[in-house]
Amino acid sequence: MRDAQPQAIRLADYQPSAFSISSVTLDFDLYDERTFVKSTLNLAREGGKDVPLVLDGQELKLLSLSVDGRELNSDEYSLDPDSLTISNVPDHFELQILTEIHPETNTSLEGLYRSRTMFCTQCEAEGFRKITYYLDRPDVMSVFTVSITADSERYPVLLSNGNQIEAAPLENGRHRVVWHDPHKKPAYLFALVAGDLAHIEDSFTTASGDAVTLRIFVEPKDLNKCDFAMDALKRSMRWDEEVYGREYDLELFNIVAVDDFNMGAMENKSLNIFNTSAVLASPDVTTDQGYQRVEAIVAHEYFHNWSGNRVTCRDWFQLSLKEGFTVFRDSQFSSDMGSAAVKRIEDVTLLRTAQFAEDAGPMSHPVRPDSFIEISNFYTLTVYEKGAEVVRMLHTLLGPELFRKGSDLYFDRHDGQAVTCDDFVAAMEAVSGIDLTQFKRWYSQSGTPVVRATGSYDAEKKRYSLTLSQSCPPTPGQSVKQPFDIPVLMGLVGSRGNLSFALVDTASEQRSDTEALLRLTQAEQTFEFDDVEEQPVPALFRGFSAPVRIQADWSIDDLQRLITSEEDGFLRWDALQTLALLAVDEAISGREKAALSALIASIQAMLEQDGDRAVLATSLILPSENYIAEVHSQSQGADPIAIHTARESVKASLATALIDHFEVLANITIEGAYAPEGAAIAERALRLTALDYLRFVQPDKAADIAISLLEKSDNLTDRLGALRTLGAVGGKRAEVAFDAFYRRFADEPLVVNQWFQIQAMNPYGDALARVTRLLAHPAYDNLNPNKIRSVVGAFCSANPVQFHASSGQGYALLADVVIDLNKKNPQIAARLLAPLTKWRNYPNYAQRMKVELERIAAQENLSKDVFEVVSKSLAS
């Protein structure tokens, strides 16, 4: 453990900066063995006269320091590992700082670092302090001018934010390019790239008629993988104009693909830097889901131009102000570009499987955290996905028109400012007249609310009474919760479909004769519905209108009625998932197979109907083992081995009962060349899901189809699906297929990552030995985040039955990797820890998991990132 424990930073202690910076000039002199950075800052005092100037800085070598042209002596300032302090400065002054840094040895991938042959930056959240001494906080916004000098042959492309205003050759084979960004921004949005890069170029004309040049920069070998991202960018720009009225504000928009990157992408003003996995796309290297991910991330980072850049967050506690809002926006965009029902199902699946678990674990925190030790640990599903659900609830409460007016007001009020979540909600209140005081508890209270539903029907009066109660379990630092303001979008389902009704409650809103929006604001409320013709089944939380756990006494017949008669696609899928959970529980307990029989009948009915093929493909997938474990952990605790065995049993029963359907679907022929478009995506998903069922009954036939797909298919989706099937079937043919696949794609890192991932996630055979071999594979790189996630992350997070094997060796493997990465890339080390933090969820495995956490905690010089996660996980 660290000798001096790092201290938490608290929202309650926030104070505005004592100084502002009106303009910044940065001069970078890039060399292979070192880099020199000269910064010129124009500062003004905003606080008291006696306040010293304290600048953030880490891993910097200070070479010179001057105020208004006078170089300071060493006794006029003080340095420590995290800051530079100058005690006596004027009210207005120019500060010039010269530092030396070493991007070539920067394995944290924060600040300025090397990725393969290029220089690049990642400054969010606090990476800029590794470049130069600065007020590295989001509420200090300034205009940047950046000069970059480097070897002209090795680094012909020199990029930064804004517009290029100068370029010139220099002596000794070097050259210089100068960039100016006219928009004020915080330091976390600064970006620099230098390398030997190729690019594609396109253009976009805004609704106002302004021309924008669009460029995507990549290593030359990847130039043929940029077209889809470019098209996605143009679709995003047009959509943002049409749906939110937001136009782009510069003449140039650049994207750069980087192989070594801790995140998916970064929205630096006008110079977005992307993980290669989030921007490169072609049929040979990208799956259908990969194409959709590229489109969504391109949109997300572009949408940040307004929701994050033009209006940014005051402090890092307000991170969801930009991220939650922008995730909601990119989700809307993806829904409009594809299947809205499938997109909602995907979002809710992630939320329930991973974010609900985060809410129930030791790292639980509100959407707007109260405190943190290391802000990088709070780039979480709670801040992003739950934050997006909070925005979605506002959209549900206000409706599309008022929500648009609220977002317009928010942007108009706060353009060029650093603001808070309260400012966002205030704009929504102003346009709607709705009191959102109680609603703001979604930002300040952690945990997942539990809504309990009971109902009764009076046939004589034709009145249905629905009682809803809410509670929220204790979470770290919050033992008692006040009631949330929960929007419940709902209907009533009869024997032949949705029933009409008259809502009695005037505090809620009847939106049609078959739908109401209830506002659950108390610990318990009863809602009355008149003119209900028969005993209904309540269809609660249509579209998952609030991120809550739902407890209702639905019978198997009720669930089947929702599956066959409810109009909301999400609720039909959700009822089927609930049936599947009951069937798994039956298999674990050995009870009568009533739920399994109903599940088989329901899926058979879906297979025989002419419905939405994309929804059908999604509906055939059983709840994941991680989700089942998350549900079980709320009551008796989870046993991953028993869950895996039971889920396999249910899959085998479905395969046996519906084999004729699955055999037909597994042999689907898709005409024409590959295209990542809706109908074809759905058909491929159906074919591969059916193939996975087929292997339970006819493994040889499934293997034959898989090998045929590997040999004849023109896309990575089919090939990886075939590999997954072969990995499950096992045997010599599988070994040969995996070896041949690697030889074919050894020069494509993105494909090799997915080849790693499939093997790490394979729950059959000796997965630990397989993962150990992968870690020693020549293509594995223990410093590349994509490689680490594809092997260690995939095994520990997505292969629970093998990770939790009784030997405990999976836990030890993860601890070893975290201890090693703690010294090299603390951010990735901390993120990998998530599976071990859930040790309390697994009573039969908890002690072995805890031992490995304690081993990590005992290490010398733990990073703040790892210390925070481990210490909170072990806290009683």
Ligand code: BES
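Residue numbers count along the first chain shown, from 1. Computed from a prediction, not measured in an experiment: that's the story for all the values here. Each form is matched to the other, and the largest set of C-alpha atoms that superpose within 1.5 Å is called the rigid core. Compared with the form predicted in complex with this ligand:
- The two forms, fitted on the rigid core, differ between these two forms by 2 Å or more at the CA of residue 47.
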Second form
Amino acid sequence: MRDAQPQAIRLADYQPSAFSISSVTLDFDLYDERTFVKSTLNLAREGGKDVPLVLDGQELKLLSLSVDGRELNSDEYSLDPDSLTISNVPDHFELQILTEIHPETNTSLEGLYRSRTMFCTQCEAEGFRKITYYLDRPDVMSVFTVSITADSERYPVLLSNGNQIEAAPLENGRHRVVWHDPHKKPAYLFALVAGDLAHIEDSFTTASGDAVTLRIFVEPKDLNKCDFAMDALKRSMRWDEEVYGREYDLELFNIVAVDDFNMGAMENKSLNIFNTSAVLASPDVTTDQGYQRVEAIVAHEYFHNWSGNRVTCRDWFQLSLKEGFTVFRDSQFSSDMGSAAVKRIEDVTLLRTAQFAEDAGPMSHPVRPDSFIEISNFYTLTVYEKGAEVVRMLHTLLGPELFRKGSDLYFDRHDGQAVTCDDFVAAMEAVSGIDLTQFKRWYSQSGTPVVRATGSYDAEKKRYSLTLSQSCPPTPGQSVKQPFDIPVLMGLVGSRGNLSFALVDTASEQRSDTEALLRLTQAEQTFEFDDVEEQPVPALFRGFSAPVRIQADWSIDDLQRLITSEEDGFLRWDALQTLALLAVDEAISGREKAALSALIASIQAMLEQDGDRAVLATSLILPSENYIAEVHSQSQGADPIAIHTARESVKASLATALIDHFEVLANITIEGAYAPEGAAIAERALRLTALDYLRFVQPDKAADIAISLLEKSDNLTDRLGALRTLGAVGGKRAEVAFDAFYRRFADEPLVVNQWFQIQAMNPYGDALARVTRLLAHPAYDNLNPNKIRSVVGAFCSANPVQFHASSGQGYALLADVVIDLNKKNPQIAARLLAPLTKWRNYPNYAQRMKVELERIAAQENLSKDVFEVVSKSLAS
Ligand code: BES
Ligand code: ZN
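Pass me the form predicted in complex with this ligand as well; I've looked at the form predicted alone already.
Every component of the complex follows; first up is the chain already shown.
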């Protein structure tokens, strides 16, 4: 353990900055073995207090420091590992700082670093302080002018934010380019790129008629993989104008793809930097899911130009202000671009599987956290996905028109400001007149609320009473919770379909004959419905209208009624999932197979109907092992090996019972050349899912189909699906196919990553041995986040049966990797740790998991990132 334990930073301690910076000029002089940064700041004292100037800075070598042109002596300032303090400064002054930094040895991928042949930056959240001394906080906003000097031949392209205002060759083979960004911004939105890059260019005309030049910069070899992202960018720009009335505000918008990146992408003002995996796309390197991910991330980063850049966060506790809202916006965009039903199912599945688990674990925190040790650890599913659900609930409560009015008011009121989640809610309150005081508990209380539902029907009075009660389990630092304001979008299902009703309650809202929006605000409430013709089954939380766990004790008959007769597609799917969960539980406990029979009958009916093919494809997929484990953790605790075995047996039963259907579907032909477009995506998903069932009954036939897909198909979706099937069937043919595939795509890193991932996720055979081999593979790189995630991340978080097997060797492997990365890349090290932190969910495995956490905790020199996750996980 480190000697001085890192201290938590608290929201309650927030103070405005004692100084402002009206403008900043940065001069970068890039060399192979060092970089010089000269920063000139125009500072002004704010609030009149006679306090010293304290600038943030880390891993910097200070070369000189001057105030209003006079160089300071070493007794006029003091340095510590995280800051520079200048004790006596005037109220207005110019500060010039010269520092030396070392991007060439920066493996943390924060600040200025090298990725392959280029220089690039990542400053969010607190990376700018690794570039120069600064007030590195989002509420200090300034106008940036940036000059970059570098070798002309190796770095012909020099980029920063805003507009290029100068470019000139210099002597000795170097050149300089100057950029100016007229919009005030916090330092976390600063970016710089230097490299030998190729680009594609396009243009966009805003609704007001302004022309915008759009460029995507990549390594020359990737120039043929930019078109899809460019198209997604233009569609995002148009969509944000149409749906939110937001136009772009500069003449240039650049995207750069880099191979070494901790996250997916970053919204730096007019210079978005993307992980290659989140922007490059072609049928050979990108799956259908990959295309959808590129589209969503391009949109997300573009949307930040308003929700994040024009209006930014006051402090990092408000992170969900920009991230939750922007995830909500990108999910609306994706729904509009593709299958809305499938998008909702995917979002809810992620939320329930991973966010619910986070919120029930040692790192549980509110959407607006109260404290953190390392802010990088709070780019979480809670801030992002639950934060987006909170915005979605506002959208449900206000309806689309008022919500739009609220967002207009928010952008209008706070343009150019750094604000809080309260400001966002205040705008929604102002336009709607709805009291959102209680609603704001969604921002401050952690944990997933549980809603219990019971109903009774009075046939004589034709009256149905629905009693809903809510509770929320204790979470770290919050032992008692107040009731949430929960929007329950619902209906009633009779034997032949949805029933009309007359809602008696007035605090809630009847939205149609068959739909009401209940507002559950108390610990327990009873809602009365009149004119109900028969005993109904309640259909609760249509579209998953609130991020809660629902306990309703449905009978199998109730679930079947929901599956066949409920009008909301999300709830039909949800009932089918619940039935599948029951079938898995039956298999674990060896009970009678009532749920299994009902599940088979329901799926058979869907296969025989002429329904939406995308929804059908999703519906054939059973709840994941991780989701089942999350559900079990709420009661008896989870056993990943038992879960795997039981889920396999349910799959095998479905395969046997419905083999004729699966055989037909596994053999469908898909017309035309590859296009990542709705109908074809659904057909490919159906074919591959059917193939996965077929292998349970006819493994050889399934392998034949897989091999023919590998040979004949024109796209990565089919090829990877085929490899996955072969990996499951195993044997010599599989081995040969995997080797041949690698040889064919060895020079496409993005494909190699997915090839790694499929092997790490394969639940069959000896995955630990496979992963150990992959870690020694020549294409592996223990400093590249995409590679680490493809092998270690995939194995530990997406292959639970193997990660938890092998008498704890999976845990030891993860701990070894985390210890190795702790100093090299603390952000990635801390993120990889997540699966181990869930040790309390696995009673029979917990001890071994804990041993590895303790081994990490005992290391000297833990980074703040790893220290926070490990210490919170072990705290009782
Ligand atoms: N602002 C983030 C990127 C970021 C996060 C940088 C944490 C530094 C630290 C960006 O807008 C983002 O949220 N990216 C997501 C993708 C998005 C579609 C949710 C990512 O990178 O995964
Ligand atoms: Zn974001």
